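Here we start with a single chain on its own, the form predicted on its own, put down as C-alpha cells.
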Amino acid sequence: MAQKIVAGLFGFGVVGEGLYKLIRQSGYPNVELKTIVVQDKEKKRLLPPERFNYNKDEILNDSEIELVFELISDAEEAFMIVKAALLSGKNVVTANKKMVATHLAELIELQQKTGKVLLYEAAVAGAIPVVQTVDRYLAWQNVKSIRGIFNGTSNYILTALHNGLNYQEALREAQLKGYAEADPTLDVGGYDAKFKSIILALHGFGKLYKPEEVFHAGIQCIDSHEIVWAESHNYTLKLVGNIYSTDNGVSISVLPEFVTTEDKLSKVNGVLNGVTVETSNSGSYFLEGEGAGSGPTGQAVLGDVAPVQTNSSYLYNKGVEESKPVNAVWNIYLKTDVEALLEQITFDQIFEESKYEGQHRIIGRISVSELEKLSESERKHVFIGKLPDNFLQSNKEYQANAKKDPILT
C-alpha cells in the first residue's frame, strides 16, 4: 500500500464537497486531508466553520502538505495557487478547465522545472478517463481524431429539445435540476467544451492552442426548425467538441452538430459526456459517463491520487508545439433573424437558402475563415451547425439545387 499523502484541499463548492465526501465514505487509506481553504466566511457549508482555513498560505506554506487539490471557480486565482503550490514544491491536481486550457504552456514549463506532478484528469470530462486513456494508453498510437460531447448541460437541453421542449422550457427545466447555471452562457455558448477540446488537442496530437484562436459556437439560437429538420434527415443535434488531423494541419473546434444515427454521439443522451478516440492502428475507442456533478468529478479528482504517489506525471508523447488551428471547410446548417450578418461572409457553395417567420436559412458549404468573421457576440443571434462531410452525396435533393457561386458576398 502506497503511503499515506497529507493534502490541502482549495474550494469547497460542488466539486470540491464530492472530493471530502467520497474520501470520507470510501475510507480512501492514503490521503489525510488536512487543511481546507475558502473564501466567502459567511457561506454555509457541510463541516463546521472551524473546520476551514480563509488564508491560501495556510497550504502553501505548510511544508507537511504535499499534495494541492485545486477546485475554485475563478481560473486566473487558480492558476496563481497552482503556480505557488508546484513552485513551494507541491504536488497539484485541479480540475479548472478554464485555467489548465488558458495557461497549458506555462504549466508544462512549472511542471517540468520543479520536477512536481500536475494532473487534471477532472478538467475535461469528469469521470471519464480521457486524458489518461490518450496520453498513456495510446502515447504510441497515431491519433486521427478525437469527438466529444463533453458538456452535459447543452446535451440534456438538446436532449429535452428532441423530447419537445423548446430551448427556454429546456434551459429551465436544466437550472431547476441544478445542471445549468443562472447564467448558462459558458456551457450553451460551447466556452466549456472548447476549454475540454484545447487540452485534449494537446494529448492526442502535441498541439497548443489559445482559446481565442479555436472556433465555438454555442446552442442558444436552437429552436424547433432546427429540431424537426434534424430529425427528418435522421440527424441528432449535439455540442460537439472535434479534433481532427487533416493534410495542412489539425483541426480544432466546437459547435453543434447534426450526427447521424449511426454515431455513437447520438446515444450519448442528458448530462451524460461521451468521446470517441480513432487510431490509424488500432481502430476507434468509445467511452462514456457522468461528465460532471460533485460525485464524478470528485471521483476523477481523487482518481489521480495514485499516479500522484508513483510520481507518475502526463507524457505528453505527441509534443508540445504551440499551433493555429487550420482553416478547414465545412457543410452547414446556418440560421439568423440578423440578415445583415449574412453581408460579411461568404459561401463555397449554397445547396439551399429559404425564410421563414423572420428567419433567414443558408444550407452550404463554407469555411472556417469565413465563420471566425462574425465575433462572438455576433454568433449569439447565428445558429452555426455542422453537417457530415458527406451530406451533399447522400441528400439528392440538394445535389439538383446546389448552387456553384455564392448568392451572398
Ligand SMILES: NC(=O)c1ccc[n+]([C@@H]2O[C@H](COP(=O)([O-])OP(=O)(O)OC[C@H]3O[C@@H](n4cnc5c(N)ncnc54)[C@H](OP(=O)(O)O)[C@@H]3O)[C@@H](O)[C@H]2O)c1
Second form
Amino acid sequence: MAQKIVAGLFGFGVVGEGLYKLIRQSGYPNVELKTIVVQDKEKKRLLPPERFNYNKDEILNDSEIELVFELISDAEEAFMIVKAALLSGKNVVTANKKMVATHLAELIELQQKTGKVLLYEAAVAGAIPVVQTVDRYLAWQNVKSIRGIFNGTSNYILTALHNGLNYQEALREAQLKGYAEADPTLDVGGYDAKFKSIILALHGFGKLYKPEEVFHAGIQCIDSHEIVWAESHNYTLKLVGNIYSTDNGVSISVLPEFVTTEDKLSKVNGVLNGVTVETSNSGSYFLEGEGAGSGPTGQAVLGDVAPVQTNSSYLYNKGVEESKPVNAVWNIYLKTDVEALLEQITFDQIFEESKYEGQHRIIGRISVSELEKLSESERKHVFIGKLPDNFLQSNKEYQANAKKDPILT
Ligand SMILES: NC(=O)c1ccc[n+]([C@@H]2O[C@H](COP(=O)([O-])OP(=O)(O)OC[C@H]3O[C@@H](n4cnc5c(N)ncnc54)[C@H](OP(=O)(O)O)[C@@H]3O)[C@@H](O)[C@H]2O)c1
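Next block, the form predicted in complex with the ligand, ref. the form predicted on its own:
Entire complex below, previous chain first.
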C-alpha cells in the first residue's frame, strides 16, 4: 500500500467538488486534502467557509503538500498554477484539456526539468482511461488510428437530432439538463474535442500539434435535411476527433462524420463518449463511458493518484515531435446558405451538386487545405461532414436500388 499523500486542490466547481466527495465517500486511504483554493469569497458551498482559501500560495508555498489537483476553469491561470507547482517540487493532476493541449511542449520540459509527475487522464474523454491506455499499454505498439466521440454535449445534441428534435430544441434540452453552457461554442464548434485529439495525437503518434493548425468544424449548421439524408444512407452523424497515419504523415481533425452503422461509434449515444484505437499487432480496441460530469470526471482525477504515488509519469514513448497535420483529401458533404463562400474553395472532384430551399449542397472530394480557406467564423455558416472513403461505391449501390435523394424528392 502506497504512503499517505498530502494534497492541495485548486477549484471546487463541478469536478473539484466531485473529487472531494469521492475522496470522502470512498475513504480513499492515502489522500489527505489539506487545502482548497477557490476564487469567489461570497459563493455558497458544500463545506463551511473556513475550509477554503483564496490565495494560491497557501498551496504552492506549503512544503507539506506533495500533490496538486488543478481543477479550475481558466486555462492560462491553470498553466501558471501547474508550472509553479511543478517548479516547487509538487506532482500535479489536472483535468484542463485546453491548458494541456496548448502548453504540451512546455509541460513536458517542466516534467523533465523537475523530475515531477504531471497526469491528465480526466482531460480526455472524462472517465474513459484512454490516455494511460495509449501511452502505457500501447507504448511498444504502432497505433494506426484513434477515432473518438470526445464531446458529450455535441453527442447529446446529435442524438436528439436523430430522435426528431431540431437543432435549437436539442440545444435547449442540453442546456436545461446542464450538459451545455449558455454559450456552447467550445463544445458544438469542435474546439473541446480538438484539444482532446491533440493530447491523444502526442501519446499515440508522438506528434505535437498547435491547436490553431488543426482543422475543426462544428455541428451548428446541421438541420433535418442532413439527418434525413444520413439515415436514408444508413449513416449516423457524429462529431469525431480523428487521428490516423498516412504514407505522408499523420492526419488530425475534428468534424462531423457520417458514420456507418457497422462502426461502434455510431452506437455511442447521448452524453457518452467513445473511442476506437486501431493498432498494428492487436487489432482494434473500443472504449466507451461517461465523458463528463462531477462524479465521472472526479473519478478520473482520483484514478491518477495511484500512478503519482508510484512516481509513474507518462512514458511519451512515441517521441515528442513538433508537427503539421498532413493535408488529407476527404469525401465531403458540404452545405451552406452563403453562396459566396463556395467561391473561396475548390473541390478536386464533385460527385453531386444541388440547390434546395436556399441551400447549396456539394458532395465531392476536397483537401483540408481548401477547407481551411474558410475562416473559423465563415465555417459557422457551412456544414462540413466527412463521408466514408468508400462513399462512391456505397452510393452506387444506393442508387442501383433505385433510391432517390430524400432531400431533392
Ligand atoms: N465539468 C466537466 O464535466 C469536466 C469534464 C472534464 C474536464 N473538465 C475540466 O475540469 C476543469 C474544471 O471544470 P469545472 O467544470 O469543475 O469548472 P467550474 O464548475 O466552472 O469550476 C471552476 C472552479 O475553479 C475555481 N477557479 C476559477 N479560477 C480560479 C483561480 N484563479 N484560482 C482558484 N480557483 C479558481 C472556481 O472558483 P469559484 O468556485 O470561487 O468560482 C470554481 O470553483 C476545467 O479545466 C474543465 O475543462 C471538466
